[in-house]
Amino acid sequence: MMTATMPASAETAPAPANALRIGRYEIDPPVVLAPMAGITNVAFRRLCREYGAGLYVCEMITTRALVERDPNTLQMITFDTDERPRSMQLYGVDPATMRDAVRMIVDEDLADHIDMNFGCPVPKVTRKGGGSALPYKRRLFGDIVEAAVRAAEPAGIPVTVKFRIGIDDEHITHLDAGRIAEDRGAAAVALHGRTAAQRYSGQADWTAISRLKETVRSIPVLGNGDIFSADDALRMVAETGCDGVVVGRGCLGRPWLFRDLQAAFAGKPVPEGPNLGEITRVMRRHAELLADHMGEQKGLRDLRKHMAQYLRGFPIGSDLRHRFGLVSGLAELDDLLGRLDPDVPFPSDAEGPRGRQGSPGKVVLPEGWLDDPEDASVPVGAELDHNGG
């Protein structure tokens, strides 16, 4: 039986005064799993949901690929039968295609909540004017948000909008984006406290979340960036006044973070990190869910990307660690898991930042992109043919 401790700062950090409401849905605790490409498939979402409540968003879906019924895209929008609300994130740069995609979601009952991605900093997206580059074009941004909101209204599907601080320090857009999204009918906004130029490097600027909360008054404001523990989440709420948090990289190889978050927001003790025996059970459960979703061979290949995060900080030796990274079947996984000492405690150096960080860099944009912030024209070629941005 694991003992429990409460970080000192978490004891006094207040949870939001009111429950987080996104449209007709109450999100308690006020925690959202951020969409992560290649990560937040139905298997990973179920694993996280087994640890705690919240809102769990599927991988980013490209509007054009959805409308064109790309087979890979249709597989990505798989939801568990008990997954409610079914949350889908859409990427799009064209109001008309966004409208068509949302109408398809409504007509075919594909989701209960739609989140819009205006935060992706990947160069292949920004060089075409998409993702975190797009809010700079204020009119186009507003037209896309409005197209989604209006198309979703008949089904009562709430639309939320996620974005970054701006393109770089000279082109800040988050306050305008928040006001525009609020005015066009968004049910909530979420801010990743970094610019596109920062990508995932450095430290998230939580003061930008505070300023957005002061600006956007009628709908919830969610904070995102550098939440790697339950204590981080409570500190963000206390320091910024945001209505809830969005968790991305912090749960990589660590789905029990949602258990910790649920306890923290309820004012209960946060459990200690699991020992290696418990982590082996989590890894086996993840493998089973992936095998059910993709088939054993493909599912176990997908699990490989999670191994380093699950085993981070544990003294298991380089050879065994390498073999985990090449696992190809459930029987092989069981053999490797059986070689681990279940009594090894959770290592202190496994805490802190996870996932990709990289370094800042110049944002690649279409030629002349920064000339007119009020331009409403759709950038040429900005719609991706397939998902993966």
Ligand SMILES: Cc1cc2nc3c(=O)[nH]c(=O)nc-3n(C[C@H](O)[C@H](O)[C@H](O)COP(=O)(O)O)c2cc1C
The other form holds:
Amino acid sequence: MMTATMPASAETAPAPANALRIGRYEIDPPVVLAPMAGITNVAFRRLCREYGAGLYVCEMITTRALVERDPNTLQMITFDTDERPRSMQLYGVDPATMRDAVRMIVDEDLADHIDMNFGCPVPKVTRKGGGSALPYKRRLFGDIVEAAVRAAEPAGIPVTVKFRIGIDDEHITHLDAGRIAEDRGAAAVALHGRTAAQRYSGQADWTAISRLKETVRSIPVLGNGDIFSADDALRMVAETGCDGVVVGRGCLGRPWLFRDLQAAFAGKPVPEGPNLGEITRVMRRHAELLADHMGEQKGLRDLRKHMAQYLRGFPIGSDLRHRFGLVSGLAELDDLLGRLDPDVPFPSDAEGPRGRQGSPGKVVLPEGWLDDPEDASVPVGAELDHNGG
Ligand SMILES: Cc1cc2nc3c(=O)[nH]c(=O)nc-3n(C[C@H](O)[C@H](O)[C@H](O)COP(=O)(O)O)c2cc1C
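Right, and the form predicted together with the ligand of this protein, after the form predicted on its own?
Below, the chain from earlier opens the complete complex, with every other chain and molecule after it.
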């Protein structure tokens, strides 16, 4: 039988006073699945959606690949028929390509919400001036946001903007980015409380979310970074006053976090973590959904990256753990799942931070990038023509 615990802060931290409204959509509970390249495909989103309501953002889609109708990209923008709003994240560095991509989305009815990625810290992206390097160029950033907003407007599609605190401690941009996005018509902004230089290391600075909330007054501010439990989400709202939370690594191998978040925001007790038998069923479901989306071979290969997260902390032995990491078909998966003891309870050391952490590093930028924040010229070679990373 499942027991439930009231998170310590659930009694003191009320849910946000107003429901989260993003354009014409009410998001209740005010919870967003963070876009994660290689993770938040239609299969993973469905798995999460089966646990609770919220807004579930797809993997990042590069505008160039979309307008060029790259077949891989067209497969990546698959949504379930009952998925509403269909939420697509775009990466772009060029107002014109951004406009064309959003026009295509509108004309072909491909999505209901657009999020924009200005947070990617990957060196191959920042080196060219893309992702988390771009908000430093205030005018260019504003022009890209406005291009998306204007193209989306006729269809009533809200555009939201996701960014980091800045490039590094000497080049902080989040308050400017929030003000500019608000002025240019964004429907909400989301802040990951780290600089690009931090990548995923250290702790997210939630006070930066508070400052952004004080600065951006007319649209919702979403907080992101280091929510690994329902209690963390309530705490972020209580500490920062943010209008909603964006949850990434915390749900890796733990899609039931969305059930916990729904309960916590409703002031209800949060269920205890599932036992190994229940996790077996979740892994099987994830495998089926991936196999439906990509075919069995590719889907099961994709599942491998989730295995360590699902099995984290369970005493199953290194040999079996290793074999899960190499699984290549549904029959083999069933055989391995059959070897697990369903009665093992959820281990306490599976709580806390999970997913990529890495170490901080100097952000590589194009030559002269920091010289003129008002330079609106499009960075050369930063328009990725493929997805991923
Ligand atoms: C594997 C992985 C892929 C990611 N891909 C994207 C992406 O495509 N677009 C984006 O805006 N952020 C991306 N992120 C960042 C997350 O959306 C989120 O901002 C970050 O993980 C911090 O939130 P968390 O502490 O809840 O994980 C990615 C993060 C991870 C771990």
